[in-house]
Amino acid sequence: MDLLKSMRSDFENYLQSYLDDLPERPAKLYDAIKHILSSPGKRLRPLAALLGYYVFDNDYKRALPAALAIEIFHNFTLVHDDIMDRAEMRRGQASVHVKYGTDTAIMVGDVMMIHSIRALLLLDEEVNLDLVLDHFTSTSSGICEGQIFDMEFEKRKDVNSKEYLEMVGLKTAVLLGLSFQSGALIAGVEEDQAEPLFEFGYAIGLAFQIIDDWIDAFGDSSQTGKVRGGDIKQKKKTLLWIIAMENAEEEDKAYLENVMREEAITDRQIERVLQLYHLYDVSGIALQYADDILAGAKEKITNSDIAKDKAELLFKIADDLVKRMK
């Protein structure tokens, strides 16, 4: 079993044991809980903390109390972004708020966030708690920011690729960037050491997030659970929107303006939108994207003292964002 395997077996069993300690009652309220996170998940977050200790000191198991809380913490946002979206499914099941209802799903987000703040009290009394907790609450504060400006785009049509990328960083790229930092600060190492991991992460949350768009248009349902062009109909100005305005001709510009006026759009909308995509190569200037930030993303890793096998671990969850939709 290599290493990835192992990390990410060990933290499933981790996080089995959180679940299974969990109360019986109230049964709707923890039931949900087990119900977002025994649903299927690609786990980077955990794992990118475990590797953040392991660049620094083999033992990363002692960054599990952190992994979880980092896991916690995240499906906690999730909870709370489908009901805000109105998005029926999550990772091809029905959404916390849909099979529990909205008023539970906000108080299981609600449970989670302290849950996330608990498990990082498990971390063994060499760690510097304290700095620990100063980078996870300021980030869980950015990434409720990124959450605004997400909402307020909705309702604006002159967003551009600089300001989208800004608010993908606060929403999504710095929880991974976070990641990546705190299984380093928990190896004792000081900040300034650990900050190439947290951009080194900060630059794959960007990627991630563009490919995450990407996948929302182009990738194949019955695999990624996703309903296709759900944030088309969502009216979410995504990167591949956003593309598609700056290089559109003007008919098609105003068409794509007036669809994310509609008070509800339809499939075929929808599917003219995709065509849109395709006849401008969104597809393809939005993966460009990605690749150069991944690009970035190694070269801070290159140039920084990290071992070299280390940094090839770093490497290879870089590499597998992409492979997962090429």
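Positions refer to the first chain, counted from 1. Here the structure is a predicted model, which is why all the values come from computation and not from measurement. First, how it differs from the form predicted in complex with another copy of the chain.
- Panel note: of Ala203, Tyr277, Tyr289, Leu185, the residue at the hinge between moving rigid parts between the two forms is Ala203; all others are over 12 positions away.
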Second form
Protein chains: 2
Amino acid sequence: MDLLKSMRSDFENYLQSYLDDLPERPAKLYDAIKHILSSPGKRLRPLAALLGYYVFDNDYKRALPAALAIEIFHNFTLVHDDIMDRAEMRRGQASVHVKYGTDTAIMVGDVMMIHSIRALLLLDEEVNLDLVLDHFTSTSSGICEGQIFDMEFEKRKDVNSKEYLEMVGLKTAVLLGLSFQSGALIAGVEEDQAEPLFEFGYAIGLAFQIIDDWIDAFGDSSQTGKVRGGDIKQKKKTLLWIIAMENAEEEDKAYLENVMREEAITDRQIERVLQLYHLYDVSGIALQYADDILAGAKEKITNSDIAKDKAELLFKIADDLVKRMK
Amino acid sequence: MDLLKSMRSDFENYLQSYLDDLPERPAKLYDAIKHILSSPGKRLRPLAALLGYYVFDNDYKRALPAALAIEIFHNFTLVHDDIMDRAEMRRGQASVHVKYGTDTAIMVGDVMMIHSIRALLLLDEEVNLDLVLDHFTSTSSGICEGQIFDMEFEKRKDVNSKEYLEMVGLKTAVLLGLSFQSGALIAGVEEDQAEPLFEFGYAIGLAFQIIDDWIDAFGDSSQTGKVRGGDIKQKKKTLLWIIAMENAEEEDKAYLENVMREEAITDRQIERVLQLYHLYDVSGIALQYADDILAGAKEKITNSDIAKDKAELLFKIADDLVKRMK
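Could you switch over to the form predicted in complex with another copy of the chain, since the one displayed so far is the form predicted on its own?
Below, the chain from earlier opens the complete complex, with every other chain and molecule after it.
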């Protein structure tokens, strides 16, 4: 799609001038910021911000500062999350705390958080900065809460799929919601007009997370290039595992529970968990969740006063996403 | 002084309603924020913000959101600095990362940083939010840079007193500068009118740090309740140590250098370092630094268009500070 290509290239240029303008010193700090922001990402959130604007007005470049702010913020959360999750790799490279040390990584995140706010100050004067900042900061604060809930969940064994989806929503999906919503607010629409776009982004974010989990267990390895069951190996309590727990017979439930307590998980055990996922139709249930979530979001857009051609564009993006699954 | 008392009590009430309005969950996160913000502090920075406003207009309560923002921001830096410095105590209590764990402490700091920005959104509509935020975020970002420089300094052995004061300036004094300046900007004065107040706060902050170092080595233990030479015991390269290094004969310089490399420092060694401080008039040189800095700041205020009675008030505050030393 040509529009998305232009948006992507406009964003990359905008990001590059931000990176070029960073101070030279302290070298460690700004090297690290350049390192993480230059590494190729999908740039989903910046594109969402530009699309959220485009739905109401064609001149989407006005939303570039918000696209930048959200991308910087997102990467700040990755830097601090990787410290907390003891993650050693990120996008195929050493994570910031591994490469630069934990102390520097804490500061790198802090500076990025501050820079994300500074990026919003680049919005033009016609924008209601107060309103954009209000949503930006309340959502960001919620994302940090989500990270804490996530850490708490790791210790609980009775999390149900509803709670899990709420946590994922709070920790990740809201940021995609905020992206679309910020774009809309910058285009100058009222808060209640921007709301369906928040919901739409939130739904996409949630569906995206479900799809990520799904691909790990059911994806075609020849296409993903990954070994199936990586999440199981890492003992991640994904939505799939929770769905299995909710549907399994006592004996299988005990097996699923015990596997998460193992020191190291063998290939045989991964195979057995995947068998149980098949037995209890975890794939079908997860796909149904994603479908329902996206259908609900589309309905919100249809019932809003968003122009029909713009709504179609949003739907196409949602559908492309789900195609990865089926 | 009655004015300062009223300001203090207005600030404590304002802070308390912020704390009362915090969400209940995640309990750990918000307990920690309440823990650190309720612990009694000098509230220097909030008072500075209110004074910066008061210099231009009596209705200083309009600056309360900025006073709150700066206090939350300051405490955020303490939470993250304590992690990096492996500091176990803060104001006589366990530091946040000791009490709640490092992972939670990282998140606590992040949420406080975001909340500090949110507090600024409580400023009334007449305030130029864009301008206040611009100074707030550029100063905060500089403070994080200062923390990195500080970590780098710890590893260098050739830091001179000019560089040291620059680092302290960047890491701590700028925040007191920002406090006075924000108050002034909220009162509606132009940027160049607010500038002398930034300089004044910066100077007070710098002098305050010098005085803190001075008291540790030369203060009256019967009044401070602390054993002399605590900084030497902790192998801190304070301004005093740097001044001594700059003035000492080769043999004494070697001694001062070696002491910083010891595993643990004995009372005899502390005594010897203090003797060298006396020998090279480190106290006199440090006091002269503080005097010069404050005199320069007062001159900036005198040469500005700040009303004479308000200028006198600022000078009295500066003088009270220096009295602690002499």
